[in-house]
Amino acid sequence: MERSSWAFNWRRVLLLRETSSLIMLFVVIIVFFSIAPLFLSKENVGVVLEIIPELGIVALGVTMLMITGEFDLSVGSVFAFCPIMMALFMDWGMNSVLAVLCALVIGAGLGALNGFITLTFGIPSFITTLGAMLIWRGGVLLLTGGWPPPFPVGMFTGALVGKIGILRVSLFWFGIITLILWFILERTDFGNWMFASGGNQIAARAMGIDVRRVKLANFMLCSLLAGFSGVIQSFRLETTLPSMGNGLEMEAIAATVIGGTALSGGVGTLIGTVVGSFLIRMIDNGLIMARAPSYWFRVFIGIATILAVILNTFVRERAKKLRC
């Protein structure tokens, strides 16, 4: 009986879309303090704490979009674009607070325009979003002439980024977007309507879910948390830099997929999300510790995200294997 409980614990660890990237978080962490020591070293955590929720936050709106079975690729775009916008409201006179909100309802109209493109006109969403990537990044660069604009003097920083010992308030923003989302997801009537959603969509309008609305409001959201995601960078390092963001769509689609979210929709968990998130960052990081060059993250991450996907399979295999 006893052995017959531990079995069914274990086949309950082993269940969890989340137990391969944690695998893989520790695994990492102990190779590079074993390499590098100082990568655990007080310091070293703060500055890879600083960075996380910019990436983290794009990735949890990735994860609710791709959980209803749809892409984004133009996050890192809009990740730049937003920032920029606010940037250029205030030089022309607009106020701060302002700025920042209109500079996110754009961003969600930008979410809310590659919705319609894809919902109405039956486009997958891979195709809209990749014109919107290049579009949007274009549009950057129109706007700024490839410099990036004045940043405003005695903006309130701190309100996003201030530093709380070796934690910035970003890091709070980011856990409780987790939070909200996490409720919503798995508390919430919306939550399973975007499951269902993702999962099969014929069976979910059988259910009266409207599938075009919970599709559109999750590529919304997804715009919407990329562009504030771009604010939070911008605060911190106090510029607007054209090149914001390039290279974070893939990122982001990353720790998604190697937090446990399903390429196919239907299936997916914020907690994965926010450990792959930590995974990439922390590689990253430890790539810079251990002194390697710098092309060696982009291979360590496509390698993360093969070997996730692979881990997650074995694993849950295993579980199907054990007897309650």
Given for the second form:
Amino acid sequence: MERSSWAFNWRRVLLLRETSSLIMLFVVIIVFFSIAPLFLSKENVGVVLEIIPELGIVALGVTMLMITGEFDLSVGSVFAFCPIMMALFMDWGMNSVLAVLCALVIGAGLGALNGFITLTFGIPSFITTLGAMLIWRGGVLLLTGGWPPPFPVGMFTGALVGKIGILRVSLFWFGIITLILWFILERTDFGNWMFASGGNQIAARAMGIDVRRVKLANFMLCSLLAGFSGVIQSFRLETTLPSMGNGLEMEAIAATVIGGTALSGGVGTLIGTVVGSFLIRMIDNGLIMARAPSYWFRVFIGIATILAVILNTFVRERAKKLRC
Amino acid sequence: MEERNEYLVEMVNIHKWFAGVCALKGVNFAVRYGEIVGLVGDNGAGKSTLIKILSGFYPPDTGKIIFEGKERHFASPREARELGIETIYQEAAMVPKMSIMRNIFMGRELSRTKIASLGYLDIARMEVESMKALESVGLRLRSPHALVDELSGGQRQGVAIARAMYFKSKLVILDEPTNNLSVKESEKVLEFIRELKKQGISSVFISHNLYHVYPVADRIVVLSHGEKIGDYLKEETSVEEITKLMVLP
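Output the structure of the form predicted in complex with the partner chain; the preceding block shows the form predicted on its own.
Up next: the whole complex, starting with the chain shown before.
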């Protein structure tokens, strides 16, 4: 009896979707620490923690949307579009808080547009948002002519990226957003509708769930978070570059998938995505600390992504057979 | 014998055309209170069309539906469901990657309070209630948190039937519930259907396989090419008679 309950618990741990990404995270930390002990120095931990939220917040939105069975490839472009609109609004004399809010509304609006087109014409969101990715990246270049607008002076940067010891406020925003989204996903009826919409939309619809509304809301959320994260980065760097967030959509999807969320929808965890975001940024930073050429970054992220999914599938299959 | 006129639902003279093809030609179909009706017929006989009209997927072109003595027009499946007509399609009933509990309460979650229009799930109560619902059909499962994916086909039907029962459905329509199930599993599903009858809930059991329907049905209705060609109380007929009807060209 004693033994079977012990085995059962192990089985449950192995069945958790976050497990394989957590294992990988520990391995990465140990490997980099043994190569470059400074990897875990206070200063370096601070450096890593300051860049994680910018990927993490985007990845949380991508995860929520992916659970409902849709994609957003345009997050990287929205990540650049929103802060640039913010800078332009201020250039036109708008109040700083209002400019940020307007930029965020635009972010949500671009998500609504993705959702509207995808759901109205019944085309894959992969296609819609691939188009949107190109359109808004092009839009950013058109608006700026390739030259960044001047970063407004006297912005309230402290509220988003102010320093507290080695940490930045953005880390707390990341934490708060994670908690709120976790609550919505795991503890509210809307979260249940999300899983249902992504897992079997015919069943969801048959049970009276407004699948369209659920998906639309998540398209908007995903895009809003991408815009918010872009604003955070522009505050940290005090500049708005048209090239911001280039390739971020792939990193966000990688973080999501590494964390155990299924590409096909209906399955996923936000905690896994947080772990995935840490993993990606730690590999990034660890390679620098280990003095490896930075070209290795993409190679390692690619390997990590594939490995995580294999590990996840493998571990869970094994765990299922661990019947007691 | 007075009960004979006590119909829960009556569909009268139903016609339905699809792009010039007549799918139903003046079908009369009725279900009494607490009755199990077997609806049989070959593929393309019009069973699905009839049931989709009854469950609100689409309106009939002519004819009327009388439910609990009143004429009804369903604008959507939701409206039919709100009146107590629950349809269980094998593929569309469950979300496999969700837990049993979350499936049972899908779209009708129990919540403690509303936080900014989001319902805060009352998980403790849903756990208890879903186990109760499962027990009401005699389904014993270890935990309400097990994934539906891990259940057998028969158990899934059981969960869907338990759900219908829990939400006080008056009429449960089962679309080919025994398809792709082993003999043993099919037997379980029949047991669930008998459980519905015990609780006074009417049901329609659709199948192209007469042998699955016959053991539980009180009455058997045969459709062929969009017309009703047979409607028998079980005691007045036999498998042989209905089989003959079904294989007629």
